[in-house]
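Coming up is one lone chain in structure tokens, specifically the form predicted on its own.
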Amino acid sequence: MIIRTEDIRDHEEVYTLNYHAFENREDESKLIERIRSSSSFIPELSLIAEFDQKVVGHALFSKAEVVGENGSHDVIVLAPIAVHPDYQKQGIGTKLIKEGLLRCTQLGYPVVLLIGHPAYYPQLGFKPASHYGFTLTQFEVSDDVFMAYELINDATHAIRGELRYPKAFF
């Protein structure tokens, strides 16, 4: 298996990936190419797991923002994340994930935010955002499953706030 930047020629196994991974919804995948077609959309952000020449996994991280007291700050969100039905379970996620911390480190970005699973993510080193004074008020969503990953150490001693969705997100 191998991760690497997705293609353009890419663009329609990822939205067949997403529509199984997210149970026939299609929400995630029009969410991608709404994200695409965004000024949030880092190309070398957007990370395909493939094995056997074949799509199985798909991490989209592109770029958001943080606003408070300090004025605003670009940070990185990362959502959606899919791994084929019939590759789950095998590590293809964590690896997707940590080549995308990699990254986003490499372009300069302090700090990773998310929604997701309160049981998974904490493994890879993530924490409840309120931890680090972020706040969230676009989607409703309890405190375990808001979550961030510091990139830079100490960065989110100076970005506090609430994290802003681009319009994509909607």
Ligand SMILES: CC(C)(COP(=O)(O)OP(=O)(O)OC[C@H]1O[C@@H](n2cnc3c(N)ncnc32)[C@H](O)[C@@H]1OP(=O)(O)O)[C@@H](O)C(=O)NCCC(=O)NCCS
Contents of the next structure:
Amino acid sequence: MIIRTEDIRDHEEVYTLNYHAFENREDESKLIERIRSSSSFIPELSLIAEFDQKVVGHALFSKAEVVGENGSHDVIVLAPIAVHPDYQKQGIGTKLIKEGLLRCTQLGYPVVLLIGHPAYYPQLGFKPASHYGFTLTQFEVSDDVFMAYELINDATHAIRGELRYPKAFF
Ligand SMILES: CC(C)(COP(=O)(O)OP(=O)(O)OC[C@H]1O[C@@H](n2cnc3c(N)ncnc32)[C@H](O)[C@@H]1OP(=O)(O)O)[C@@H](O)C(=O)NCCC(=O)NCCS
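Could the form predicted together with this ligand be shown next, to go alongside the form predicted on its own?
The next block holds the full complex; its first chain is the one shown before.
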């Protein structure tokens, strides 16, 4: 199993993978297409898990902004992430996230934010985003599902504020 950067030739498989992983719903596949064609897209942060020359997992990290007292700051949001149902619970999601966090750090971003399962992401070091002073008003979600992973120690102090997902998410 390898983790690599997504290529244009993967697009169809990524669409189908997300469709199956999200119980035959197209919303996430379409979200990926909108993000890919927006200025939030960072090609090296669209990650593929490949096994036996098949796409078995995908994670998309893309750009968003936090608006606070000190102005506006670029941050990364993770959405969506999917592992093919036949390959779940084998650590593939974890590998995709770890590689994504590493690449985001290398690119110099301060934090990754997401809305997700509160039982899953804390295992990987995510904390409630409120812990770092981030707020969210665009989506009505409970505190425990809005989470953050600080990539640079204490970097969140200077940028705390409201997360604004870009237009592609709506
Ligand atoms: C969520 C998802 C990407 C995880 O990928 P994965 O490769 O199965 O995850 P890993 O094998 O790395 O980790 C498995 C761990 O996550 C937990 N987990 C996986 N999905 C979970 C869920 N929906 N809710 C709570 N915990 C979950 C498992 O219980 C397991 O924990 P354990 O090791 O303590 O038993 C995958 O299950 C998936 O594609 N789900 C459908 C799409 C989805 O919901 N995407 C995420 C939206 S936030």
